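Single chain ahead, written as C-alpha cells, the form predicted alone.
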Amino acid sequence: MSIDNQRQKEISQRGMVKRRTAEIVGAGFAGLAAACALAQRGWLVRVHERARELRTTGAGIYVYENGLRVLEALGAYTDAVSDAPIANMREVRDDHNRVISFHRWDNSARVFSVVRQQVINALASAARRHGVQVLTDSEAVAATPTGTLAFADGAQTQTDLIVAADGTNSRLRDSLGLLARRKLLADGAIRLLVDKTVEERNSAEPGKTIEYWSGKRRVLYTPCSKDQIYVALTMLDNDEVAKAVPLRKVEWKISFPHLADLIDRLGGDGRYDRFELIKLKRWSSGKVAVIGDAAHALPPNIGQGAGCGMMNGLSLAVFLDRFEDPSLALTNWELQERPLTDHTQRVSYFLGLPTAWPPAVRAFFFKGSSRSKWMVRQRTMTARHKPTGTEDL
C-alpha cells in the first residue's frame, strides 16, 4: 500500500473526512513543535524522521523564557526541564583567566541549561500524546507547492500542509528554490558532555556559565543537569588541531592550562560542526512552509536557534488556525515572525565576529557590550518576547 493510500486509510478509519493533514519532515526541536501545536488544533499529523531513532546533535541547549513558554504551551515544559539547572550567572574570562564580564539573569526571564536529547524526548512524548504519528527511518527527500511529498523509496502522498524541518541540508527547501543565501561562517564548535565531580555536584553555584578564551579558541562551561556538565569547545575553522576529532587534549591543555582536569575528562564521542547563516527568499511555496534551521540557520552566540525554531513552529499553527486560506496564513505568519528572527540571526551574527579579533580588543569589546544597556537590549530582546500562541500562559 502507498504512503498516500495508507494515509487515506487512517483518515477514513478514524471518521475524519474533513480533517486537514500535514505531514512534516524533520524531527528536531522546530518539527516537533510544529507537529504539537498542529495536532493540538485538530490536525491529523505525521512526522517523517530519516534517521532510525530521535537523536539530536550537539550536548547541552539552552532554553530562555521564550522558549520555555513555547514548551509549557505544548505540554512539553515539565519533561524538559526536569533536574536541569535555573543558569543564573555569565562569565566571560580572558586569556589570563580574569573575569571580564559578568552577566546575572533576573527573575522576569527564566533560563535553563539542558542536556538537548532531554528536551527532544519532551518534545516527541507531547507530540504523541497529542495524537501524532513519528515515523522514524522515513526520508523524504522532495516536496511540490501543491502539497505532494516524495520520498526515497519513491512514495508519494498528497497533503494539506508539509513543514519542511529537516535541517541545514533541507532537501525540501531546496526543491523549491527558496535560499537566497547560506554563508559558512569562520568559527566551529566540538560539543561534549562530561560526568560531574563529587565537587561539581556540590556547588554552591549550579547555574553558573563560565566561558573561557584562549587566543581563537573558547571553551563554554555549562551545568545542565544534576549529573552532567555541557562543554562547547569553539575554535576558527582553519583551526585544523583545535577541530580535530578525536580531541587533541595536549593542544586544548596548552591553550588552557587552568582547565588540565576538565580537559582530561572530557571523552571521543564529540563531533566537530561548522556555524552557517541560513536565509530565504520567503518561509513558505504554496502549501509548503519552511521552519527551524532550514529557515534561518544562525550561530549560537546568544542560544536561540532552538528557541526560534519552537516558536516559528507553534505560531506556525496559530496562523493557520487564524486564515481559512492556508496561503493567506502562511503570508501573515511569515510577516509577523520573521522579524524578529531576523533580529536574532543579526545579534548572534554580530556577536561571533569578536572570535577573529584580538584579545585585548575582544576584552575590551565585551566589558563595554555587558556595560551597555541597548546592547544588553539587543541581545535578549528575544528571549524576553512572548511567542505567539503564549499570550494567555
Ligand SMILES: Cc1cc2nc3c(=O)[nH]c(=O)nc-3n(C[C@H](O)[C@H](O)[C@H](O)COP(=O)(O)OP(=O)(O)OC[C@H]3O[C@@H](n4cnc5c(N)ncnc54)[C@H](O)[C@@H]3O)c2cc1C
Contents of the next structure:
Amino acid sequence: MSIDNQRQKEISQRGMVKRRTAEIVGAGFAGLAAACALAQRGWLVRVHERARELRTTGAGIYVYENGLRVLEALGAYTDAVSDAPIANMREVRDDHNRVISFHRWDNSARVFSVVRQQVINALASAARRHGVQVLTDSEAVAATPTGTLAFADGAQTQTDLIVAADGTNSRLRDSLGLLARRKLLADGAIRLLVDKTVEERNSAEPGKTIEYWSGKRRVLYTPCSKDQIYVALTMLDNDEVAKAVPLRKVEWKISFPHLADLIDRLGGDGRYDRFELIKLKRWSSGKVAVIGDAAHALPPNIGQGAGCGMMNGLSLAVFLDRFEDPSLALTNWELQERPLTDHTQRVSYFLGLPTAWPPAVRAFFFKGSSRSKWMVRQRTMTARHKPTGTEDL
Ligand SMILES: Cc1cc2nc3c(=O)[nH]c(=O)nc-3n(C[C@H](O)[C@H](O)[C@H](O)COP(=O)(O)OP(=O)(O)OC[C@H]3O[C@@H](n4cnc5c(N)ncnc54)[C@H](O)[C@@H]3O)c2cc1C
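Next, give the form predicted together with the named molecule, keeping in mind that what was shown is the form predicted alone.
Entire complex below, previous chain first.
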C-alpha cells in the first residue's frame, strides 16, 4: 500500500473528523519532542527515522531546567532522568590541576547529567503513548513548501505539516534552500562512557562535573548514572593526534598525567565530532518547519543544543494550536522563539573561543567570567528560561 493510502486508511479508522497530519523526519531530541507535542494537541503524527533503531550517538548529555520543563510537559521527564545525578557543581581546572573557577547551580534551576540513550528512549516511549507512529529504516530525501515529502525508496506523501528534524546535514533543509550560514568551528570532541570504579560509585559528590584543561586539550568528567561516567575529550580540529579514534592514550596521559587511571579505563568506542554553527534564512518554508540542529546547530559549550531543539519542538506545536492559519503560526513561532536560540548560539560560540587562547589568558578569562554577574546571567539565561508550553507546570 502506498504511504498516502495507508495514511488515509488510518485517518478514516480513527473517526470521521479529519485530524491534521504531521510527518516528522528525524527521531532525535528535536523530532521526538515535536512529535509528542503535536500528538498531545490532536495531530496525527508519524516520525521517520532513517536508522534501523532509535540510537543516539554521544554518550552523555546535560539537561538543564529549560529542557527538563519540556520533558515534563511531554510526559517524558521521570523516565528521562531516573537514576541520573543532579549535576549542580562544575569545577574548571588549569594545566596544573588547580581549580580556576567553580559554579554551583542554586535550587531554582535543576540540571541533570544523563546517558543520552535514556532520554531518547523516554521521549520515544512518551511519543508512542501519545499515539505517534515511529517508523525506522525510513529515509526522507526532500520536502516541498506545499507539503510533499519524498522518500529514498521513491515513495511520496502529502501532509499538513512536515517537520525537518534531521540534524546538521539535513537534506530537507537543503532541498528548500533555507541554509544561510554553516561554519565549521576550530574544535571538536570525542565522547565516551566509562564504568564507575567502586570509589566513584561511593563518591560524596556524585554530581560534580570537572573540566580539566591542558594546553588546548580538555577532559570533561561527568558522572551520568549510578554506574557510568560520561567523558568528553575536546581538542582543536587540527590536533590530529588528540582527535584520533581509537584514542592515543599515551598522548593523552602526557597531557593529563593526573588522569592516567581514567584514561587507561577508556574504551575504543568513542567518536569524534567537529563542532559547527548553523543559521537559517528562515525556520520554515510553507508547510515545512525546520527544528533542532538542522536549524541552529551550536557548539556544546553551554550544553544547550538538545535543550533548544526540544524547546522549539514544543513551541512549534503550541503556535500551530494558537493560530488558525499555519503560515501565521510559523511566522509568529520564529519571531518569538528565535531570539533566545540566537542568544544561545552567540554565548556558546563565544565560550568556545578560549580553547585556542594561551592557558594563562584562558585561566584569567574563566576566573573573571565566573565572578561577573553579567556573564553568568548571559551563560545561564537559556537554562533559566521558562519554555513556551510549560507555563502551567
Ligand atoms: C560534544 C557534544 C556535546 C553536547 N552536549 C550537549 C549537552 O550536554 N546538552 C545539550 O542540550 N546538547 C548537547 N549537544 C548538542 C546535541 O547533541 C544536539 O543539539 C542534539 O543532538 C540535536 O538533536 P536533533 O534532534 O536536532 O538532531 P540529531 O540528534 O542529529 O537527530 C537527527 C536524527 O535524524 C535522523 N536523520 C537524519 N537524516 C535523516 C533522513 N534523511 N531521514 C530520516 N531520518 C534522518 C538521524 O539518524 C537522527 O536520528 C552536544 C553536542 C556535542 C557535539
